[in-house]
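This document opens with one chain alone, in C-alpha cells, the form predicted on its own.
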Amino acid sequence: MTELLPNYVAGRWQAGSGAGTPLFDPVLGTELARVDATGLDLPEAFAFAREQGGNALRALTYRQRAGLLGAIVKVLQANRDAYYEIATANSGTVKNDSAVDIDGAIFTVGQYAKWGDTLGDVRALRDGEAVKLGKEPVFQSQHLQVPTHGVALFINAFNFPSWGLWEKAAPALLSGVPVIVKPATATAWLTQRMVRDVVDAGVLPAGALSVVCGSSAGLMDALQPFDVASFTGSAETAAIIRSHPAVAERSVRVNIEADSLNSALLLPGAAPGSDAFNLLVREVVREMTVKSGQKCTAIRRILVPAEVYDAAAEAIGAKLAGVSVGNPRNESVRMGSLVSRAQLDAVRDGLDALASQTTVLHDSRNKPLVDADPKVAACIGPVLLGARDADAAQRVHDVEVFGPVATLLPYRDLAHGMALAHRGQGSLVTSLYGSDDAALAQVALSVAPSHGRVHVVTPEVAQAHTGHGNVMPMSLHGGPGRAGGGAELGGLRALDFYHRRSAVQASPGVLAALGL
C-alpha cells in the first residue's frame, strides 16, 4: 500500500484515521501517495495556530518576517529537483509547465522578503497621514492597518498546487497572520512536501504553517470572526462558502478566485501575417497548451475582426498541429496530460456542452499520443472552436472548459469587440494585440472595469511582455464579477486582506509614540 500523507496541524505531524484517499499518475495511472484528513482535531489545531502561530508572527517586525520568506526561498530551491518530480508524476506536467507553478512560487516569494523588507522593523502600517479632528491641531486621527488576530485558511485548487499556496502565503506570513492550506486532493502531494520541508527546516515559529490533506469537511466551520479564508475554485463552490455561517453571520471575510472566460482581442487593421496578428497567434497557442489549459487566466475566447477570422484560424490550426501531447518524461513532448481521468471526462463534457453552437475548427484528439495508453493517460489534444454568429452563441461566454480548449469568435467592429469581452461577465484578465498606442489605451480603459487586468501586447513589447496567462506578484490578481471579486498579489496591496484598518484619535505626541 502506498504512503499515506501526514497533515501538519497543531504543531505536529498527524494521520488521518482513515484508509485515504489515492493520488494517481494521471499518465501512467499508477498509485502515487494517499491523503486523509479524518479524525482531526481541527479547532485544536485553528486554535493552535492563532495563538502560538499568530502571536509568534506578530511579535516580530515587518523586516524580521521577510526575514522568514527569504529562509523560505532558500529551503524551496534547495529541494526544486524533488519538486518537479512530483509534478511531473502527479500534476502530469511538462518540466516547462512545472516550472510555471514551482519557480513563479519561489519567485513570488522572494520578491514579498524584498517589499516586506522596506517596511522596516514596525508591527503596524499607517494608512495616510493624520488629520485633525477640530480648529486646532491637538486632536488627530490616525489609521492604521495592523495585522488581523487570527488564521488564514486557505482552500487552493488542483492546477498550481505550489503558486497556489505560496502567492497567498508570502503575504499572509509578511503580514504577521498564520496559515492553514488545504490543497485540492488529486495534486495534494506537492503542497504537502513543501510545507514538510519548510517545517523541518524549522525557518518558521510552530503554527505558522499548517497543511491539511484529504477533505475540507469542517474546516470552513473553524473559522472565527477575525479569521481569513481564500478559496481558488468552481463557482459553484464558491456560492456555498459565501452562505457558510462563518461569512454570513461570523463575518469572516473571504477572497474568491472563481470561473473566468478570459478573452484575447485583436484590434482591427491588424491584418494577416502582421506583426500583431502573430503576436496573437502565437499568445492564444502557448495559453491553450500551457498546463494543458488548466490554468484560471488562459485564453478561453478569441476576439477578431471578421475579415481575418478565417486566416486566424488557419493560422492558429496550424501552430496547434505541431503540439506533440502525452508523457511529460519524453522530451519531444511538448503539452502533458491533465491531473485526473475526472477532469479528462470534465473537458468532454464541457465540449459537448459547446458543440451545438460552435463548429471544430481544429481537432487534435484522435492524435496519437507519445509513450502513454489513451486509455489510461488522462491526455487530450488541444481544440479549437469557433462561431461565426459571436452574439448567438450565447454557451461560449458562459461555460468555461478548463483544458486545452479555446474558442475564436468574429467582431463586426471595434465596439462590437469590446462587447463580446465584457460578455465573460468579469473575468481576471484580457490581452490586447494590436500597434496604434491610442487606440489600444482606449480599449484597455473601456475594458477594464469588467476585467482584474488588462495585458497589452504590441510589436515592441514581443521580448519582454510576461504574457497573457502569467501571474506576476507585481500586479493584480483577481476580477469582479464571474471572476469571484477577489483581489490576490498586486505587491503589498495583498497584505491588505490580512490586515484590519482601524483609526486612533489621540493627541500628536500619542500618535508619534505609535512608533510608525
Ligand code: NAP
Contents of the next structure:
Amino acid sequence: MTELLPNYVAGRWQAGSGAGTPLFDPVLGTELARVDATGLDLPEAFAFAREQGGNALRALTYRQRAGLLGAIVKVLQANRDAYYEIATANSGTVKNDSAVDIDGAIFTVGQYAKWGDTLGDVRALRDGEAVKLGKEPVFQSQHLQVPTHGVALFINAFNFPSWGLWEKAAPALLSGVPVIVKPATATAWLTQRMVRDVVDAGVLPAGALSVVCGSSAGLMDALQPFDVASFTGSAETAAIIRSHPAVAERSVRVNIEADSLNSALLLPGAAPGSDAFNLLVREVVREMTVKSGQKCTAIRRILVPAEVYDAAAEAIGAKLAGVSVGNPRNESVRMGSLVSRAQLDAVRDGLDALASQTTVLHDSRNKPLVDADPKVAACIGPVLLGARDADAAQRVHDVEVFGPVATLLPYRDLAHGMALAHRGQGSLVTSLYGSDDAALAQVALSVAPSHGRVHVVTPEVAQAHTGHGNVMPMSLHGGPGRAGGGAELGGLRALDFYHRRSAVQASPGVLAALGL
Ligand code: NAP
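Could you present the same protein in the form predicted in complex with the ligand, rather than the form predicted on its own shown above?
Up next: the whole complex, starting with the chain shown before.
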C-alpha cells in the first residue's frame, strides 16, 4: 500500500478514514500515494482557520505579513529539489516545465513579499482620498479596504499544483486572510508536500494554512458570508460552484478561472521568414509543447493572414517534428506526458470532436516515444490542425483540447482576424505579432475587451518578452466570459479580492485617528 497523505486542518495532521484515491506516475503507471478526506470535521476546520488563523494574521501589519511570505520563500527554496522529483513523478513534466510551476510559484510569493513591505505597518488600506459630504469639509467620507473576516477556500486545477496554490495564497496571506487549499486529486501530492514543509517550518500562525486532499464534498457547504472562494478548473465545475447556495444565497465572493480558447494573431504584412512571422511560429510551438499544452493560457487558435496560411503550417509543423516526447527522466526528452490516462482520453476525445471541421496539418501522434511504453504512458505528440474556413469551423472556437493541440485559421483582413479572436467568447490572453507599433496598439485596444491580457510581440522585444502563456504576478490573470470572469494577480490589485470596501463617514478628526 502506498502512503495515505494526511490532510492538515484545525491545526493538526489528520488522515481520512477511507481507503483513499490513488495518485499515479503518468509515464510509468505506478501508484505513488493516496489521498482521502473522508470523515474530516469540515465545520471545525473552517472555524479554526477563520478564528485562530484569521485573528493571528490580522493582528499583524501588512509589512509583518510580507515578512511571513519572505519566510515561506525560504522554506520552498530549501525544499525545491524534492518538489522537482514529485513533479516529474506525478505530473510527468520535464524539468523546464516543472520550473514554470515550482519556480513560478516561488517567484510570485517573493514578489508579494516585496510589494507587501511597501504597504507599511498598517492594518487597513486607504482607498482614495476623503471627500466632503456637504458644502463645508466638516463631515467627510473616507473609503477603506479592510481584510475580510473569513477564510479563503481555493479549489484548484491539476495542471499547476504549486503555482496554483501560491499565486492565490500570497495575496490572501498578505491581506490577513487564512487559506484552505483543496488541490485537484490527480496531482495533490506536490501541494500537500509544500503545505507540509511550510507547516513543519513553523513560519505561519496556527490556522493560517490548511490543506484538504481528496474529495471536494462538503467544502462549499462550510463557507459563510465573509469567506471567499477561488476556483480554477473546467467550465462545468465552475457552473456548479456558481450555483452553490454559499454563492447564490450567502453572497460568498467567488473568483472563477475557467477554460479559454486563447489566440495568437499575426498582423497583416508579415511575410514568411520575417521577424514577426518567425516570432509567431516560435511562440506557437512553445505554447503547444510546454507542459504538453496543459496550460489554461496556451495558444489554441492561430490567426494568420490567408496568404501566409500554408507557409505558417509548414513552419510550425517543421518545428513540431523536432519535439521529442516521452519519459521526462530522459534528458533528450523535450515534452513529457499528460497528467493521466484520463487526460489522454480527454485529448483524444477533443481531437475527435474537432476532426469533422478541421484537417490535420502536422501529426506527431504516432512518433515513437522516448523511454516510455505507449500502452502505459499518458504521452501524446503535438498535433497541428487547420481550417481554411475559420468562420464555419465553430467547434474550433468552442472546444478546448487541453493538450498539445492548436488550430491554424486564416483571416481575410484585420477586422476579420479580430472578430475571430473575439469568437473565443472571452479569453485569458491573446498575443499579437507584427512590427508596426501604431497598428499593434490599435489592435490591442480592440481586442482588450474580450481578453484579460494582450501580449504584444515585436522584433525589438524578441528576447525580452515574457511569453504568451507565462503568467507574471505584475499582470492581470483572468479573462471575461468563457474564461470565467476572474481577476487574479496584477500586483497589489490582487488584494482587492481579500478585502472589503467600507466608507467611514466622520469628522476629519476621526478620519485622521484611523491612522492610515
Ligand atoms: P476540474 O475537473 O473542473 O477540477 C478542478 C477542481 O475542482 C479540482 O480540484 C476538482 O477536484 C474540483 N471539483 C470537481 N468537482 C467539484 C465539485 N462538484 N465541487 C467542487 N469542486 C469540484 O478541472 P481540471 O480538470 O482539474 O482542470 C482543467 C481545466 O482547468 C481546464 O479546462 C483548464 O483550462 C482550466 N484551468 C484554468 C486555469 C485558469 O487560470 N483560468 C488554470 C488552470 C486550469 P478533483 O480533482 O478531486 O475532482
